[in-house]
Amino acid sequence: MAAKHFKYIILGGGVAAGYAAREFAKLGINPGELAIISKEAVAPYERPALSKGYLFPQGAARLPGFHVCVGSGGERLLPQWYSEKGIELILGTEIVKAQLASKTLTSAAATKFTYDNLIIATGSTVRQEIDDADEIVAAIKEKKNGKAVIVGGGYIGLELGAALKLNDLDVTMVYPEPWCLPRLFTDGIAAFYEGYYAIKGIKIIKGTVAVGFDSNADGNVTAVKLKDGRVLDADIVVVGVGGRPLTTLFKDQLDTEKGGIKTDGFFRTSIPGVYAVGDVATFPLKLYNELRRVEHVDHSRKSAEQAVKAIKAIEGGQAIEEYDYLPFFYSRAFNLSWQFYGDNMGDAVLFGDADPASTKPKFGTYWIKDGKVVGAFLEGGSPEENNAIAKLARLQPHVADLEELRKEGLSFTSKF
């Protein structure tokens, strides 16, 4: 069977794929030039919904409600949008072999696809997919008022903990670290969220890990065994322990760095015509003059758009600006909502009302390195205040007195 040829192939069907497709359509493509190959059975959607709105007891998010690009306030791209633009969605198709030298991809069904330009947008392992979220929804319904154990205290663990509690489950979280989300949170920030979760009735067990599970004759889980010897009764267990970038298809074919595929500021890899975006890309973070890999939806969207701009600029013999990304993370759980911009290195200064028992808690943290503000975190901020901390993190103003900064708190942002 002859290979199917496309001028552009996007490999992966997550957030990055949808935003890349929109950028291609915006900059101009001919029908039949672009294909998205995804092992998922649905068109690209906003993945963050799966650990948030998808699990709500009332008014839950469902497809087609959260197809890209609604997560950033853009148009919702339904499957018919792709056909109208002449973009081929090749869904339910797993690529098992990539031969970059001959520009060939082979599927599990032995179908071959060739391309002129490839965008690798394969994401990470353990990134939730819609089937996983459906399983959790089914378990919530089946185990009404049951006991849920969440293994992991990162992003997904915290969001799922809140979602399961909202569904009236008895929730226990287990993680080995001394506090939740240690990659980002200081102990001071974490103390607020752990205290808030405790008030909501969520039990938190730190400093140990799950080492095994018990199940009944039907194969349903009944308990979680912890390394410290404790055994927790459980009707539902969700493991949310992060993932690794999916790059095995390209092993020994592309330059790698820091666990990802090494790219330049246009997301070009070491092979011409091959680009890598989102979770899999290790790219130059201009602001801090270092190579970094970022796992977040904001970077997935923006890196995908940058790669497409670069492809079209090369075709048109034009130049575009290098990617200049300000790291951004956010989360929402219960009535809480936080945003973080920049880098969490150096001395941390906690300000505001971080009492978990407050009716309207509002607090933040600045990170100071070499006398400059390099990062800022804010819980309970308005859109204007969140924009102000983002601006601060990019400007990196000098700070002489940390105690003075703590007293000034959020008002410090008004100087810039």
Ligand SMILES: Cc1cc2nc3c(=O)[nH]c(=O)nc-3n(C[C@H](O)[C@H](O)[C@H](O)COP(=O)(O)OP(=O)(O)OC[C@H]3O[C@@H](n4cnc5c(N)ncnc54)[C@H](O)[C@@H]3O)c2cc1C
Contents of the next structure:
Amino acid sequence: MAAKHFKYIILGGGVAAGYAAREFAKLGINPGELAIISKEAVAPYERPALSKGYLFPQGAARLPGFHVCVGSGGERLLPQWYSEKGIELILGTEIVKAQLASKTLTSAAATKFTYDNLIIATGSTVRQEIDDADEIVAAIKEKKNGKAVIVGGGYIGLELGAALKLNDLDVTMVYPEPWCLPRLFTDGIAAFYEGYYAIKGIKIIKGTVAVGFDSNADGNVTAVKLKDGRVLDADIVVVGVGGRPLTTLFKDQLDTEKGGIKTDGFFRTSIPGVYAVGDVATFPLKLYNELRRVEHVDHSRKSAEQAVKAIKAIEGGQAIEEYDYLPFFYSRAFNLSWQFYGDNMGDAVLFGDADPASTKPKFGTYWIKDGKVVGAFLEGGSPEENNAIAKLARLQPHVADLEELRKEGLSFTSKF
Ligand SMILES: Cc1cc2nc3c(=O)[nH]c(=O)nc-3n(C[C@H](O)[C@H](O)[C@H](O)COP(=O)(O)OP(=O)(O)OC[C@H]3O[C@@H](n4cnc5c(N)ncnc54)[C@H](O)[C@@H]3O)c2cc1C
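Since the structure above is the form predicted alone, I would like to see how the form predicted in complex with the named molecule looks, so please show that one next.
Next comes the full complex, this chain leading.
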């Protein structure tokens, strides 16, 4: 069978793919030029919903409600939108072979696709898809009031723990680190969330890992075995650990760095016409003069838009600015909501009311490196306050007295 040819192919149908498609439509494409090839059976959607609204006991988010680009306040791109624009959504199609030298992709069903430009947006292994979330929803219904064990103390583990608790399950979280989300949280920040979860009735077991599971004759899990010898009864086990970028298709074909596909500030890889965006890309973070890989939704959206702008600029013989990203992560669970901007390096200064028993806790942390504020975290901030900490992380103002900064707390941002 002859290969299907497209001027542009986006490989992967997640967040980055959806935002890239919108940018292509904005900048102008002809019908039939662009295809999205995705293993998933549905058009691109806002993946973060899967560990939040999708699991709510009431008023749960369901497709088509959270197709991209609603997560950033944009238009919701329903499947019809793609057909109206002449963008081909090739869904339920896994690419099993990529031959970048001949610009050819081959699917599991042996269909061949060729392209002029390829955008790799395959995401990472921590990814959950609708099917995984549906399994959790089914288990919640089936194991009403049962025991749930969450393995992993990252933000997805924390969100899943909260969601299962809201569904009246008896939740235990297990993670090996001394506190939750250690990649970002200081012990002071983590103490708040762990305290809050304890008040909500969630048990947390730290410093050990799950090493095995027991199951009954039907193959249903009944217990989680921990390395320290403890055995936890379990009706549901959800594992939310460790992400790895999905780059194996391109092994030995593209330059890699820090586990991801190495790109420049336009998301061009080492092969002309091949771009990598979202979770798989290791890109120059201009602000810190360093190559980084970022597994967060804001970057997946912005990197996708930047790559499409770059493709279009090259075609038009124009130049665009290099990607200049300010790292931004967020999470929501229970009535809590935090945002983080910048870098969590150097000394940390905790400010505000971080008492988990407070009726309206509100606190934050600044990170200070070489006398400059390089990162800021805020729990419970208003949109204006979150904008203010973002501005601070971008401006990196000097501070001399950390104790003074702690006392000033959030009001420090009003100086800028
Ligand atoms: C449950 C969950 C909650 C999250 N919550 C937050 C949050 O609160 N805040 C935040 O900042 N970030 C969050 N994230 C991270 C964020 O969703 C990701 O950073 C973002 O989705 C990355 O976008 P992407 O397009 O690179 O990859 P993805 O959105 O993961 O999409 C990858 C796509 O590629 C497809 N694919 C992969 N391999 C192939 C192949 N061989 N053939 C065909 N298709 C393929 C997949 O099926 C998928 O459609 C969350 C992630 C998860 C899983």
